[in-house]
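Next up is one chain by itself, shown in structure tokens, the form predicted on its own.
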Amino acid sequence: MSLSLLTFRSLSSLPAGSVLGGFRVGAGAPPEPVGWPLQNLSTPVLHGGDPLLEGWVVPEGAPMQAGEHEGVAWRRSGDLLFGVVDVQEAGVTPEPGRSALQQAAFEVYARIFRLLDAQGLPHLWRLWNYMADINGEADGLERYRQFNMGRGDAFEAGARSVVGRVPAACALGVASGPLTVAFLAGPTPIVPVENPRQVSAFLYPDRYGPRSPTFSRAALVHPPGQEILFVSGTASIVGHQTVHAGDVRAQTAESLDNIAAVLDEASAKSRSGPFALGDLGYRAYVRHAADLATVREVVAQRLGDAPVTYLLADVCRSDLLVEIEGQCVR
């Protein structure tokens, strides 16, 4: 069964196929129900402006199951599972010693792991995490660091590793809304890919928070007859330190250098052949809308005609101005 990621402007323009799940990106009111798990990312699209839909699509007529499990909307085709869960921080009751966001992150991931166990699909492949005010401080700690604590606690409580073979992921900030997490899971473990130019995120020193982030720099996964490469959100970090503070042009170039290094590592592990920068489709998250022209110029020089969606979002560190993620489906 083949899986593909398609972008379309409206449901009427959806190409042939059945949508396993996907995303609506763009500012404005939430859409009408679409019949499949949908992560609504209400933040401006910086090029073109209008909201767009992205869907993971399987062939028309493929068997499909769907349901809801503890607030997780999910859809399954064969051994492929996509889900979305939103949690309002105001609706959670933190356990002693936890902030509302930390508790929300723990509950989101605990629910996801229970769903995976119930479905007999234990392996997370890719996660998309978004939250309000990611760089804000509450209860004496930056909110992104609180999120990492809740996520890591849930991995450990669910007997999942927090180092090594962990899924690809991103975590971005938006102006408002719930903690929203989308995921793609399957029956086989990922092949993790790290970046020799960077310290693995799950090994960051404690200067970045009480618990390190739980993600691989990239992940190779293998649905039947396919290979998919997920490149996690990638920014201007060398070793574990931000570089080129205040210089969006240099940060964009450094982010692409990091992706190129990840692709070299992924190519050495690939079953389908080497990966080049132009082989992927991308999302670029830009902190300041005024920086869009500069970011697009640098990206175009390096990626050519590769498809890129530019979104307004805050990156996980306040001194990072841009983050880029991508995927290649073969």
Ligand code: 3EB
Contents of the next structure:
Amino acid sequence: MSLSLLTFRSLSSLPAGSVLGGFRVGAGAPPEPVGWPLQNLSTPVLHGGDPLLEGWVVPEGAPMQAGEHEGVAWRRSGDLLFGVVDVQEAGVTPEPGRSALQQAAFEVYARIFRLLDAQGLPHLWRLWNYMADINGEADGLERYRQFNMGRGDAFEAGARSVVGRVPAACALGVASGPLTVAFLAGPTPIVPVENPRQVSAFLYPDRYGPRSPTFSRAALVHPPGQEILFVSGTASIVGHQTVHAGDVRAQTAESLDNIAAVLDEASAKSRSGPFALGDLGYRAYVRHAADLATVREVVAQRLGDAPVTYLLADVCRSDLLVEIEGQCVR
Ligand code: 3EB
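Instead of the form predicted on its own shown above, give the structure for the form predicted together with 3-(2-carboxyethyl)benzoic acid, please.
Zooming out: every chain and molecule, the one shown earlier first.
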């Protein structure tokens, strides 16, 4: 069995029988239901083809189970499971002291953990988190920080560690839509990778919010016979501080320096050999469409011909202008 990430031009061109789940990103109207878990992001693709259609696929004829569990749409092949859950904040009833987004984040993650426990696949490998108005303030706290509180509470309620062996992730803002979380899970723990240039996100000091974010800088995961490296969303942060505020060119270069440092650490832990910048496929999230040309110029210098999709999205600190993530599937 071998898992791969494919890019498609139209949803109908997907070999539906072999898709675990995937992503549709673009400015246009959301698609009709496709019969497999699809994370839809209503945000423009700035470069790389709008809409972006990506699917995690297994070989034709591989076993496939599917279901829905407390609103989590999932598909499973062997011991690999991909799921998507969307929650409208307006539809949740916050517990006293919790904001709607905090409650939504808690419920999303609590449902994911219950599903994974029921499936006997307890290990989250990679999370894709998107929400509206991520930098907006409500009830005196930035919404991203509210999300972190709900997520962290759910990890603890689900008996998961909030430090150390935590999944790779990204968390971005889009103009509108529900809190949407996609995930890939499996039977084995991740091998966590941190960045010596950065404080681990799960150890950020409380000036960045009451609960630290719950993610590793990268995760090595091992489907049967394979190794996949997921590099989490990576930004212009050194130590725990944003550097190069207001300078998108320098932020892009710093983000790539951070990814290079993460790849060095991942290479030391790899079963499949070292990782170079050119070995990965990337998504770059750009806050201001007008910065696209600058970001692309720096990326092209460093990444050469590696595939990069550019999306319009808000990064989770208001002074960050760009965030880049990637994966290498072997
Ligand atoms: C950072 O390094 C930038 O909250 O899941 C990157 C990746 C970021 C994941 C998350 C946040 C998350 O802190 C932000």
